[in-house]
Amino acid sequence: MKEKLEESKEEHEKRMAWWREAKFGMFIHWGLYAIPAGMWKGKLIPGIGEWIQFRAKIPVKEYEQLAKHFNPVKFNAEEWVKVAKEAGMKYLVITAKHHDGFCMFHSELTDYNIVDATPFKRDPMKELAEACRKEGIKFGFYYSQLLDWHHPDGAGNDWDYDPNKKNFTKYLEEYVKPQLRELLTNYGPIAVIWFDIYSPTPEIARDLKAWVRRFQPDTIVSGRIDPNRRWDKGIGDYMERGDNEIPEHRIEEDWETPGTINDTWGFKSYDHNWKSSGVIIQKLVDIVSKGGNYLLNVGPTAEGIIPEPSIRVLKEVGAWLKKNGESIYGTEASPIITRPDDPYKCTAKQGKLYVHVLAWPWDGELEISGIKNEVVKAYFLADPDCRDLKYKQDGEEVKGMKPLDPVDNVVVLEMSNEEWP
């Protein structure tokens, strides 16, 4: 059976609106490695936290041994939900299988599963799959197509087993291609499915994306897809930044930054490095005023608890986002041209531009250039009166405004042409 892998533009259209309305999203790196939490046998392994196994050359018959002492109890898939939709997420997306080939769900291909391996015997994707229908987030997974330290011929492990001697397209075919099915038909509506890395041929990409459309045809599929670069859409539904790499200028087609709240993905107990509230505002800002998503990362504990300082900071997000989320929801990348040096971002909507002050000027006077429609009506967008503030035009030039909000004024600037931007 030759899988459908073409559509035409409106059946693409149609599956990425809820994407593209979106825009702020949760990733969710979770596994056996959150119990070394970065150290092996009493010495800190430099590196992202997921990526133990692998920095420290753990053998995997030692690192299996982790499975026997997971036990989550303190996981609870509801207020996980809940965190994501009180920080203004809009969809979820966490590791049904990292690098280290741990499947967190319970899959019939593998006794190294959460469900099988480990005393907590539950399998939290289920968990949280139906607990994010109940909360209306689009629920997704990330898999890792190529990577798998624990698999005799998955890529990536060459202290346990000889690369000369892996047999890659039987791991595929064998292995990863079943477990996609499992979690394409077990879970419910799956969102979207988050590849990592990249996959060795384009043949293989294209035929792994025709796969998931077998079994769900809406799911949208992650640009690290590709085995070219992974910041180009190629292959995939959307283009793949790097990690916490936010681009220069607006891009025209639709992609995301995959992005950490410290420096780490999975848990490290010792990374302490929070970034502020006001900074991922500003990110998510940056991001979408060039018309990208943001989709920011917490790491759950080895108990199954997302770090309180993650939940501080996203509640604070959250809080902004319920008086200025409409300048990011929905939105549009700025039309107009701004520089790295401008003090403010843009995004707009029909008729309308949300010009975010990320520093009000020094002198108290903010210059906005670049307007070429006549503005009718100017007001901070977190003002619930949406009082007029006083202004001037002078051809492109909009000034004369004063400062609200300490870390993001969005100043709403309605325009005479409902047809700009």
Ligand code: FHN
Second form
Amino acid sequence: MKEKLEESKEEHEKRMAWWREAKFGMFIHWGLYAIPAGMWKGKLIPGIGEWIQFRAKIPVKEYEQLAKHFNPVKFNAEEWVKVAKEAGMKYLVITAKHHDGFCMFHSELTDYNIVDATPFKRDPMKELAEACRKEGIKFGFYYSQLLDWHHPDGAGNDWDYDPNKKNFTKYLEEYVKPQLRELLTNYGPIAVIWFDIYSPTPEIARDLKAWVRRFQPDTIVSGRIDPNRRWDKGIGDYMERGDNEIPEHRIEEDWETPGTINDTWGFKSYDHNWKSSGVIIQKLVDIVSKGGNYLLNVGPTAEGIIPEPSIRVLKEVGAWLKKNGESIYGTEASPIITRPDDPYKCTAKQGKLYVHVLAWPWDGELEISGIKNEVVKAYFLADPDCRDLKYKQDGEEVKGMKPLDPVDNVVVLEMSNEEWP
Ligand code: FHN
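The form predicted on its own done, now the form predicted together with the ligand:
Every component of the complex follows; first up is the chain already shown.
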């Protein structure tokens, strides 16, 4: 049965309002792949951790055995949500079903789920949904609609199943849609359904989106519902950029970059390539200055622990946001065009330009160009007393300020009137 989708611009704007304000969210990739953690039968398997079944061509019957050993006794939903909250993240999206097909929620459609197939027997999605509600964090599900290496009719597994014998429509109608109904009816309000690479046709994408709307009209649908659309939102509610990809320029429509803290989404025991908090803060600023959201991933272990290096980085980002959040949440993209090598990026709110000085020029002489209003006050956002910063304005140029923070000094320029920015 095909679902119809008709909605007004107002409905769309209303749905997107919290998301536009939020800017920063937590992505969580968690599943059976956290057990092998990047190694299979003594061999290091290259690539991202959650793709291990595909990369090592592990037969379903073998991979399924992992479920018997999945017992994340250290999992604590409230602690995870607190990590997100302290990092200044406003929403959380977790893998309900990734490409390996294992369901991290209790599903009536298959026993291959965390409650029925593991010694853990709990539904962590219920616990997380609850904890998010308590802490005021929006809660969403990642759901792999195309790839499913476990289901005989899902796409992607041609080492167990003959691709010519697959019935994708059956998988969609009798499995994907009923599972989406479960996710959208058993866990309270769902802020986002994060579909991933990609629905096979635009018709299927539209149908799936309408299916989501039928149960929760306010749920935001990710751009990767659309076949191969990376450069505009297409059928989704917003555009999803490539993984870790930040566009060069400001983009007018809603968009998001999903990013990793190290080089994998699902936990890998030997991936220690952690980005520093400085790098993450600068990526966040870059993204927000171009009008986007940053969905930053953590990959918990099979015991249910968010790796300590991620927690450390997130705490530091959160500490920076505590002082400088005004220049991120609810801001507009930069009204000034900056080049990649400019030492600053901007965000704005009415009458205020936030100048994120990511690398203070070595001679201390910061010059900001393109200021189309008279500056009446300059100060560091992190300074609780908003003490006046000395500056000289010469037409559209503002010069002569000295740094405060080693990573990103946010200088606030207050304007004489609210016409710009
Ligand atoms: O194949 C997935 C990958 O495992 C991961 O989930 C990322 C997150 O954006 N999405 C796909 C690749 O783009």
